[in-house]
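One chain is shown next in structure tokens, namely the form predicted alone.
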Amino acid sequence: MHFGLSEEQALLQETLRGFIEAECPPTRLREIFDEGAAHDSALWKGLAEIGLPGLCVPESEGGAGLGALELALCCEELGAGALPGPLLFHGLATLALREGGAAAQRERWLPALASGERVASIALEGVGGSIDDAAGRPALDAAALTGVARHVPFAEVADLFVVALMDGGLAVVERDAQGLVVEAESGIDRTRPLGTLHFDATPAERLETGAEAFDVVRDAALCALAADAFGAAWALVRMTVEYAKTRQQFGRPIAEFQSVKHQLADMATAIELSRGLYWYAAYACDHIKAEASQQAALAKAHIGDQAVEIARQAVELHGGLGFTWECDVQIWFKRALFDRAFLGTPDEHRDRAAALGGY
């Protein structure tokens, strides 16, 4: 049995890592973060040129035809580089269309999404504050959508939204649809802005098998967020190691102190041991459907908590500098906080995992 990545999967990560290092180094990332723009059209164009917007789109619609595991592997690199942009949420929206759309719906929307010509996002939460609270989601009556969707990533950028419905299904809404009002939200992560969608008899199109697709998208989303948090945590570990090598105390680099060595080793060990958790959860989304929901919930809960704890220790080891706006640690700290909270806290997902396990 093979427990590693295939050559193609490793190459996918290597390609995206190289793109981020070349096109969004820390200096450029800092500019985008300080501006608060989040969506950089040049970065999106570059991602489109290497085919990433179409990662989960079937080959027949112009994509790569890959799955939740490959999306999660990309999200690890997005988290490691704190790359601004909607790729994670765009990928989930295309996955929803692939899994829930009728042939005509897939043909209508997926080619433009695969090429990056259009940007999509997901709206999975209503006003109830929980991803599984269907009562607070918008309602679709015939072809008219009414209600509110909260915490929608890149709401002010997306051309297309996949919206979770009160009855458990999914619908697609285009940005210029009548009766749709987009309201910006105040979020912690300036690389991934949020918004609220208000629907007032807004034209929408139900996905043919959206109820079945919702579970697939939810589980893939939890895996993707876990992977992003994993990448962010490892970036913080590496950043802190490099800082410890240069920070002088009592005439010596603090990396030479035994207590600092132990703390850095504990940070690295804690996050690296969780790599298999998100790998297996994403693999289950693609190949072991019966285990997918529980494993995705566990991965999101555990890695979300681990990433935030590592971020706290990174701030501590950076000393007084770690608490400042000028220190880049804050960019990854806020990314980890977003990943931990978005689509449900660790406690919520541990409760879900326990319930799915019969406890």
The other form holds:
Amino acid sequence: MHFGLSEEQALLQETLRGFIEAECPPTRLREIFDEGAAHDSALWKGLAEIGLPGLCVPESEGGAGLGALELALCCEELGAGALPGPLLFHGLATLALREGGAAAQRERWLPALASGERVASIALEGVGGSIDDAAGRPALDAAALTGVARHVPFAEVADLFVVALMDGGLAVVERDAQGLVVEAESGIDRTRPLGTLHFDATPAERLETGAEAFDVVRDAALCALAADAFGAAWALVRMTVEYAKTRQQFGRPIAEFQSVKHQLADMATAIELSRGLYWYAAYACDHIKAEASQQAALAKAHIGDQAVEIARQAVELHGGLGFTWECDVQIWFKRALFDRAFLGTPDEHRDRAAALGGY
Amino acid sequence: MHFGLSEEQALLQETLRGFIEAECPPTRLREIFDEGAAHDSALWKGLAEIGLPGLCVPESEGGAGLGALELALCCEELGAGALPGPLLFHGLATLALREGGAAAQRERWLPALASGERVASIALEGVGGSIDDAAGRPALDAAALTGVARHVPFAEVADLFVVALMDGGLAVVERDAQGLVVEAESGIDRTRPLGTLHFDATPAERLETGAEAFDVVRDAALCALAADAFGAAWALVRMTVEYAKTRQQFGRPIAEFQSVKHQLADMATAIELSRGLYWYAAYACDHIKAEASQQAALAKAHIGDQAVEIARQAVELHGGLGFTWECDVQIWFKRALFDRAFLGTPDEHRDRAAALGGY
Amino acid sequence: MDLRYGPEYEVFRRELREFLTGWPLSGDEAALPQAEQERIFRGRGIDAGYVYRETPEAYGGSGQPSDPLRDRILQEEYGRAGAPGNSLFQGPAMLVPTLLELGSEEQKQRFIPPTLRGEMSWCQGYSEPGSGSDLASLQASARLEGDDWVLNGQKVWTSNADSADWMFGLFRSEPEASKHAGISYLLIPMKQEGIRVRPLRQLSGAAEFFEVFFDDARTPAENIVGQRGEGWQVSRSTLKHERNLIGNPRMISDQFDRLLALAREAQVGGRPALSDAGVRRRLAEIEGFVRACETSNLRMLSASIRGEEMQVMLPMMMTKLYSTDVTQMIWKLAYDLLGTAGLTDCEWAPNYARDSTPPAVVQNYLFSLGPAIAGGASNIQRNIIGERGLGLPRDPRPPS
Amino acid sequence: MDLRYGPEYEVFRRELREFLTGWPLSGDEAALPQAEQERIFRGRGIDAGYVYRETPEAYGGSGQPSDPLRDRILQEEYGRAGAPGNSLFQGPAMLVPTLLELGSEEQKQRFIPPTLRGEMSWCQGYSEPGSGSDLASLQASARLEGDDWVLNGQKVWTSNADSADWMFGLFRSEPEASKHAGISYLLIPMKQEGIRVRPLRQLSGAAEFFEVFFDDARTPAENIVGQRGEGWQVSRSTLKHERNLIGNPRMISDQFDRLLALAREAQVGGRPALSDAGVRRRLAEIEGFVRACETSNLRMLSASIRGEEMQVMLPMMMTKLYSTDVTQMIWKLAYDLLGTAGLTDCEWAPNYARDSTPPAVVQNYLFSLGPAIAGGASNIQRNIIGERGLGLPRDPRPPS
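Follow the form predicted alone with the form predicted in complex with its partner chain, if you could.
Then the entire complex follows, led off by the chain already shown.
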């Protein structure tokens, strides 16, 4: 019995953390953020060198064969560094192919995704606005896809999309397929741009067991977003602690004011004690299927809310500076807003958790 | 245009405040509270001497002819002093008779109620548990009342009850009417004991325009409870401010700890700025009928919640002492709990306010 | 208590409404540039005794006696008509009252009339990067050299610094004096070589504020309001005027109305948001706070009508802290109601606002974080309420 | 990460369950008084190596090596069976570990075995009316007179003071020494003339605690644990043991289960509470906090199994503050679900609890206010988290 990270898992986090510190420190992050060019090919290449695009790809297709937990652990680091790039969504797409693809489909697509040669993304939201609302999703008729998918991360960059279908299944669409028009959205989080996909009889291939894979991908996605928000929230706490130690007002660092100290203690407590929530939910995705959907919904809702509340307080504690574009707090704040809203708000997932929990 | 107290209204509050300070200081309050004998006849007589039982009784029947606003202003003082006794409910009963009674009914009952010679109470809740749910209330067949009314204040003391009926009307029942059994409840607030009335073909008289009067009494009651909670909450803030100034820990008064100071500032702000809410709602009961029901529901819900939250913090700031029976904080805490739950919880009144507000 | 306005005021309101039918302008005037139209209509308001009511006619106001209830009616009716009345710009709203109270006769004559006519525009130079809630620690300096003040340093959070003709600001003129005693209140022409203005982008992406850098900028020695070293007191007087503006009573209520309108259009879990018990209850909970703001405001207005401001000192101290929180509540729920549309900036724009150009909810949500910071952080407000309002002891101070 | 217990522990659990089928007792033993039955079954647990596992056999324990996972399994299975295992009374739970660490050999032999057998009962004398969160300021005094300590002063919040045979407590023995250095840790017989015990009624009306008054009470000089003036350190060791008891992992979850059961029975606005979107959402919100507690607990258990407590210092500091809040959330909603039934104390008692004597929700609600106060107020916890956990500077201290 061990509810903690194995050496391999800890090493995975350390490696990614080290990579982000070296390759995307706040100065570089700021450049990417201000340019709005969130897919930095050098960063992606670096991630590929440490094998991360293949994290969830089976070893037989050139990946590391790991699961939702390891993906979430990586996402904590992505959130902590607010790393721009499609890794989270790419990981989910590979998971979808692994779980839903026939052998031939896996062999056809996964190797190039594992190596990072090609980038994949997910398109789970139609025009209905609710994650389980299939009616608004694109429909696949024979091999032709028609409809609209909104809020697709890195829509302008990905080579491949895993698209949720009106009938509950999943399909794969290539970027250059006929009749696919990509429209950029003005997303709130510049580290992860969004777009709308318009399909007009676009050639697409149905994944063999897509309906089952949808549940797996959705639950893993909720855990990954919770983990990203967790990492972002802790980064905000650390940033604000450092600021409070140095910012002087009334002749002393504001950290000496008890109300500031207590606010920081409450922020740290709220986030630190929710770590196990995402750990457990992600572990359940891999090993305790019966609990996975409810735990993932709870983790997404809970950590999404906590992270945005922490971000709000981080802005406030940074004073006027926190309200500026210059201050890095905004980068993580918007990261947390994205994690909270993407694939459904906390209220929506609480409604799901209540139903899944039998109450 | 004057949204403030007239000289007469201010004098009314001062007079009652002075009376309570003189006749029911904390020492006397504590005796009454520990004995559980909340109807103190000397106190009632004193209130009668300053005319308060007749506050809402028309001048023609020996009262002061005032309205829901003046009743609420008095209730603020009752709450501030946690004064034991039936004045609030008696006032509402006289309001019901005034609004719902035919001339003969008013002449028959109001004079003795105005003078304080007899005590009245209200029985608005049946077994349904919701203030607007008439189905659970007692039914009047000819002049015989059958059914159960719960949570009737001073059920064992009142000479007269105004009872809400299943058909939406109101009836008057005398204490010694045949077939009326009074069962004491173990109420949470020892300053205002409760009982259940069991009617078995009990003689009762229907008020002429009871259905209209019910709405008036309900709205006035919600304002009165909001005002009582308002007074109780401010008393708790004052009490806690005084305690924080004197209680020493770590070599200084705890009021010097910034987090304590800020907590007190938040408590005071939450309550002080809701004063206008009860003022306005009560004024609306008297003068702007169209707004009365919604404003009263909002005031009851809002102030009820704020007062209990303030009470919770008052307990916490009093430390171990606050958790004891000895400490007077508990008296006001339970007063606030009563005001919050009696005639419906905040959630219920928010549901009503939403419907009344057209959303 | 009596919420009726009384016949005299009803007449005033009726006449005012009649007057306001003159806006928007018609005929040839309707073709003039917007700013010119506003100038014309504001001038008519001054002539009619509706605008800049208490400023003497000699300085370009309409010289009416103080009457907070007329002020309220004016605010309500001008607001309803969307007509240009008292300018909310910092010149007319903050500098003019300060000059009327503490300026020299020459300063009054020179600055007030063009400011009220909108021909001279102002920005405020108070905050600095190192001096936010602890404003008195400001470092920007003024040194008297011959007949000029020579200014160096930096100001921040300055609205309209790019367009303003003049700044009223606080500068440290007596470096040897104690913190509060070394500050002077100066009037500075903005269009000069020693002043550089840079837009300050907010986290929402908008740039409504500026940074102002002084590098041997100059202003004539006589452009000081009050005495050397008394600038802190002078600025408190300005802040008093700011606080005395009880504010638009509808400000919070308007935001709540927009929230309600949004809720009528929004969906939660695929169903209309208003059919959801949880949403309705959150709305009613917020309405409780909104009505608390509204009625507190009404109470302060009443006290001010009767000259009983001292009786409402406590609610006056509390109002900013409270309305800041309530504004955040409103936009937090609005943001939630967007659902995944909250992922994008400007996608959602149903007809939820009164005006024709509704700013995006996301922008409002982000902007609602500002007031907790601006003009004295919420924690400072709590100190003031605790110490001045409740009589609690001051924090222990570190050795200075 | 691996939440399976592994074969060795599955065997342990199977054997334990088999053993626990022996409770309740049967046959003639079932007729014995309850306390006697518990004593018998606890003795069997000691013999089987399940109870007081780490206490040496010489002192009446079962002398097993430390194994937090076995401890957890024991907690779970004893809890499920409702069987008497490790006593949670303060003697076995707090004094015994302290004596094992810091007591003299004579003290261990004299006090531990009868305490574990339940033949010697204890109460704790720490808090005083003037010394709550600032415990080290305590004033109750111990003066060595010949061969006895002579005790004066008052203790408060003492559970079981009416029935306990002995008290372990803190007394100021060196009045000249500094605050923390003047305290001794003494063992005191309760049944003596100089000690008076008075029940302390809580705001809920229950009297689960006592005040203890010392008026020249006495205890022999040798009944001191550790050295004179070192009582503060000795008591920290006791508190360490208290903290090391990570606590019943199901404590918060059990309360949430009771809330859910209540929600299944309750009505809101005349309809089943669970059909109300707002109620369901509040429940799910609380469940998020509950699962956070549960999984944090699991994490701390894991760290303790692997001897890596230092890696979870931060969550360990935070747990009390957090679970206090969560408990309040649970009972606040429960109280709300009562509706107007919350006006009366004991009216509502559906089958919402596992045990046969459900305490009223109102009582639980009132009781849930306690933990924020007891054992170090929440504000003190926040100071600790801020200073020790996040490395923030200490508050400025007043001149002492």
